[in-house]
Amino acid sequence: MSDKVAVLVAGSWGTALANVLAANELDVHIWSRSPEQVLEINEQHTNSRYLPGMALSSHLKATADMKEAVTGAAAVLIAAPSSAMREVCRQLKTCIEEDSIVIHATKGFETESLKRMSTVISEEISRNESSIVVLSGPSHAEEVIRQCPTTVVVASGDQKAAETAQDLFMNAYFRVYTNRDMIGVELAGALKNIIALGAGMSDGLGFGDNAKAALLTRGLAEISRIGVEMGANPLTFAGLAGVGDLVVTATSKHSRNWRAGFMLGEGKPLDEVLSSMGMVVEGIRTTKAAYAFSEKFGVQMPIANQLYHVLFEQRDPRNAVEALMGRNPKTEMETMPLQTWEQWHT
């Protein structure tokens, strides 16, 4: 096998995974649209734009061509924005080579047609969609660029494609575990985004760590419920994509959504915080998804529903805040649907 690994695109976690594989003497080329960004790339060895500060492997190669990057690469690793995953695919689709593993590693949704970005991938390149391999969990860009202990999960119908993303990835700070549940782990992966957002709007009221801790809670039971519904392993959502991923997205100041949800909680509009982003916050789109997501299947999820009212119908924050919690009373176990806790236990 080719030891060439090609990702697209150039953006914080596109670059922090490609030095990882450029890390474990890969031969890696890293795909952008910007000519300024890989001649800073190929000749400062920096992303500044993406990762200020940090120091890029010397043997990491950028390229703006699509073709030049993918060409004779045993595996190709999409990192693109859910927003853009259509494009690059339709681009990639006229240059891919029949034999190379296909690995994403974006957590959201198309938002228009809800699909994952495995089904996008899937229609735009023609693979089966099952072989396709999914990298998520709890790992930010700005840890691991800097090497800190990172464990992911890849996930993936194919058995021999995810632990071949296994070896191609694995080393000494990023471990790598497999998974054979595609759809827990792209719902788990996306979904958590929403769970942050809710959990920085929380720190931006000032409401303190009681409120935070049952956010993450709730908001994990909102995720497990309409995963399952959808077709995913309840038990997947115990694991790094799930719990683990959710903690590090809704606790860190490295978080986007986070940060997104911070300055909504202060009392800032949406378009002002997204200008001052200045980069994608999926949370957003995702929970866009979320709220069409509960309607079609008739699935409670309170806090993505009040949080969905906040980002596009201008709701108070803290008047969503009194929703959620002036609710009915419940049980704190609902039931799952009986045929899918059954699927899971026999």
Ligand SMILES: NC(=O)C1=CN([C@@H]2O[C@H](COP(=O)(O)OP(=O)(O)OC[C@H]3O[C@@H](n4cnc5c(N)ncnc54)[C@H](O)[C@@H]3O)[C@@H](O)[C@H]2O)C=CC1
Given for the second form:
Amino acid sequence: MSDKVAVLVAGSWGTALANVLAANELDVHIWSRSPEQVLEINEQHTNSRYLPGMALSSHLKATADMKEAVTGAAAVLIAAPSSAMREVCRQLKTCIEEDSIVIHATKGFETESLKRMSTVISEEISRNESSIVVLSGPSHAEEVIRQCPTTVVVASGDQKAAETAQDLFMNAYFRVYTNRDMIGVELAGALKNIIALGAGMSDGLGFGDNAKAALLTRGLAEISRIGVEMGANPLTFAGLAGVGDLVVTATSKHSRNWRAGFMLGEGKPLDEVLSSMGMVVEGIRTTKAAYAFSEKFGVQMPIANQLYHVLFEQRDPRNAVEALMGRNPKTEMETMPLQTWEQWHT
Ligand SMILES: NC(=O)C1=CN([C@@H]2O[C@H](COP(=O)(O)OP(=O)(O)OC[C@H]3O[C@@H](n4cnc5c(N)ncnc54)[C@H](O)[C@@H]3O)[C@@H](O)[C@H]2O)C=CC1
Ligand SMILES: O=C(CO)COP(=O)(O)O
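With the form predicted alone done, generate the form predicted together with the ligand in the same format.
Zooming out: every chain and molecule, the one shown earlier first.
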């Protein structure tokens, strides 16, 4: 197998993951649509817009020519925002090698079609969806680039492809587990961003740790409910892509979703919040998708639904909290996904 790996695109996550691969002495070629960014990565070994103050491996090569990045690569890692995935894959289709494995690290949905990222990729590059690998888990780019200990999961319907991805990324500070529940890992990674927005909003409103714990726990319950309905293994939500990523995103100041939620909780309007971020905040689009999933599958997602009203219908966040707290009394167990591990396996 060639030791060349291509990474598409050079945002925070693509750059941090490319740096892990370069640390593993692979021949890493990162593609960016920005010639200025390519020049900066190649000459100064930095990506100051997305990872300010951090030095990148001098072995990392950048190019604005996707064909050059992808030709001869054993693996292609895509870390594009969900909104750009289809467009990036349309370009990739024209140059990808037949036998290179495709890994994606994007946490979101195509909002118009409600498709998962592996579906979008497989449609565009004409590959079987089960051959795609998704990389997810609690992993802020800002900490991965500093080589802080990090654990992630790679999931695929093709165990061999998942193991290849595991081998490519695994090192002393980046530990990789495999999982065969690609649907669950994709859903968990995307949906936790909604709860992180809510947790930020709760903090911005001045609420305390009780409210945050409630959001995380009840958030995980609704993510698991919809996930199981959409074909996921319920245990995936107890793993790195589920509770692991939920905790890190809903409690870390590195999180763009938490930060956006915090500003919204402080009363700033959505357009002002988004223009001040300068980076992708996937949870906004994902809230729209979750609202549609909740209707489509008839699954209650009270937190996502209230966030939808706040984000897109100008509901006051305090009214959203009142609506959540004032719902009909329930038993806790009736709100949990019913399938067990054994049922999922039959
Ligand atoms: N930053 C992080 O710590 C992590 C991010 N992710 C996920 O990775 C994905 C990407 O996020 P980030 O890298 O953080 O975003 P970012 O905002 O840091 O960078 C986005 C990059 O995408 C490029 N881009 C946007 N539209 C494009 C297009 N049409 N064609 C080519 N390039 C385009 C931008 O130029 C920029 O380089 C998201 O789904 C995010 O949820 C997942 C785990 C960690
Ligand atoms: O998914 C992430 C960490 O695992 C990154 O979250 P944010 O997009 O909120 O920064």
